[in-house]
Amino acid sequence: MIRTLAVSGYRSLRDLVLPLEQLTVVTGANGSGKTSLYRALRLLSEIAQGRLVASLAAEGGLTSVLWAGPERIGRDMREGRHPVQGTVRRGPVSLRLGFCDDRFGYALDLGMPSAENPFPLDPAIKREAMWTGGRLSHASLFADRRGGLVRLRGATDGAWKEAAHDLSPFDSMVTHCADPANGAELLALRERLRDWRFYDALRTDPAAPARRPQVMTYTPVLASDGADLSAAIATIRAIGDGEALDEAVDGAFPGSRLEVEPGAGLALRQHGLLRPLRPAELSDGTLRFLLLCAALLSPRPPELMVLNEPEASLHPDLMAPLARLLRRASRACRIVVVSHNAALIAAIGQEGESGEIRLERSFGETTAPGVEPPRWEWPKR
């Protein structure tokens, strides 16, 4: 599971390295690179889908999301003895993704286009690289993409293979040059991204789609808007932990039962009430906590999981509840919870050990004071 995320010339992060645990809260004052930490994690996992180069043309373009300080920032700029200013740049315009864990590292290196591009918003792919072990070496690199050249080493006889010779500059080795023969190392990380889920837009407004009626079909992963609650609600009684939903559901609404009707769909049976709460009649905090119970119950977790706020809405009671919920879902994959909530992070910290990392920002910079950053190399073009 992956154990390190790197992050180099993205918004406020100019150069950060982190390490992951099991489960990891990432909290810090508003403005400290909370959500642009969120959005690096978000665009490594769009990498799988081919979609990375049209996310960051979405946010306006290479120009739009680079750090816009300066490109080093010495002690007597931070010490105020010098001025804030830009410097004559060494190294090339980059915008750099990478993460590893102790099997695989991965990393990527964006640059501006081609002046004959005639999509200026698209940033060009200048380098991949793919390598075992937890630190890149000329040794353990495999898989190497420059410019529109990508070479794998070979399993057997460890000889370099040229893969592709004219990739495409919005295109990724990941999704292009995977395939069982000759870039299986590749085709396992494409699975593992496709596999990373993501929850930040988990409607609770009275249209929100959980609130609908909803075609109940077999769904082990619930959708990232929620919209189909009831059936992965049904798909846990089925197939996951039933015992684990009551338990969640108990814990936060004493006396409440969670169930699926036929015909019917979700109902939330209350004491002293004589008739079960549909989804519609939800109040936001209730719907949002069985939406939170879906998505890390689920019978098949993933590598890794994000949530963004998962506290939204909810009562100050529901902190404790919440997080057993994601301490028990911890324990079949790799959480990272992005919040401010004071009473959330404690009661997080009180049901036992889990890696914290506070953000700051320093003269536009994030930092993470505190924590020790993993050894990291990055790819040179």
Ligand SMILES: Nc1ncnc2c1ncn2[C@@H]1O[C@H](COP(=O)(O)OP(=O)(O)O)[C@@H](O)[C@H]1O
Given for the second form:
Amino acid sequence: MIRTLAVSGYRSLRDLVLPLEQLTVVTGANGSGKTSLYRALRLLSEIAQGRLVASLAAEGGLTSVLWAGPERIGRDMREGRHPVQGTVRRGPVSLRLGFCDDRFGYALDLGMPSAENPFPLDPAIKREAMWTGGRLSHASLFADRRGGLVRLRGATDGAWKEAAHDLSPFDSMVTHCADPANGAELLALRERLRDWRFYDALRTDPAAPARRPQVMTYTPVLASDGADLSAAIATIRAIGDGEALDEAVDGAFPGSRLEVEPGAGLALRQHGLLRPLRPAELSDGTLRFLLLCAALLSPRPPELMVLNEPEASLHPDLMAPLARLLRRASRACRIVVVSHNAALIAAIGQEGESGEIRLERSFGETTAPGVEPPRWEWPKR
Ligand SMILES: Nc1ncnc2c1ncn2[C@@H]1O[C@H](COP(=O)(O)OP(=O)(O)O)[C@@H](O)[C@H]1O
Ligand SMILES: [Mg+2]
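What would the structure be for the form predicted together with the named molecule, rather than the form predicted alone?
Once more the chain from above appears, this time first in line as the rest of the complex follows.
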């Protein structure tokens, strides 16, 4: 389970290493870097889908996502004796992402493509490393990429073998060198990263996918747009924790109960109404809470689930039920919640232990004062 996240040179995250707990709340004022942190996690998982470079290109290319402040912020600059200004760059342009748990670590370093590359804004992968145990060292390194050259260390003899010598700067060794015979760990890493789940702005507007009629098929994972809500709820009922679902719904809307019929789909029976209401008829807040139930009570929990501002459009009364739901879901997977809602954060605190990361911006740079950064070393170029 991911324990440490490291980001450097990405938007306002100039240099940040953070511990992730079973349930972590990331908070901070507007512009402190919460969304950037959410996106950094998503970029890591996109490596495994072969979408990293395309994703960064969609954000405006390297020049736009790269830390826009000075390479180093000296003490004179921080104390105001020196204006914030660019200094002569000493190191290469670099955007780095990495994470580790107790068993493995992985890091990637992106830079400018070579001069002859026809797409000068696309980031190029300069370096990738994967290691065992908590710390990167010569001895713990077992998958190593420099430029186009990828080497893997044999599991039995410990000898380095070449896995690729001309890997494209836009392709990751995680997707291109993962084969069961030689790159089994890379394959395992790819599968893990692919499974990370992200929920951001689950739509509840009148045209929201969740409001449309749906085909009821086996759906252990709610789609990121919530389009298969009814089927996901039916699947929780069939093979998951239906009791937790009923408790969550009753806790949020006392006296209400979800009904799922194979032919008719989902409906919510509410106190005082003569007939149950279909998703198309539910209020925004009610629908959003049901979407969160479906996401969080997935019968196939991922290693990591990340939710960006799940409380949006929920009534303050729903913060405690939502906190309970998050807590319950965190028994089965690691959860990172990005939120600036004080009521939700307080409610999560009342449910028990959680990691709280409060982001602040200082000299344009996102910092996490009060959070002890775990040990972390970046692979060198
Ligand atoms: N390339 C960049 N370099 C430095 N700062 C950036 C860059 N791109 C965006 N920012 C700044 O990063 C800050 C954090 O943005 P964001 O993560 O969206 O904050 P939040 O979600 O906490 O409101 C914003 O104030 C934005 O101006
Ligand atoms: Mg934001």
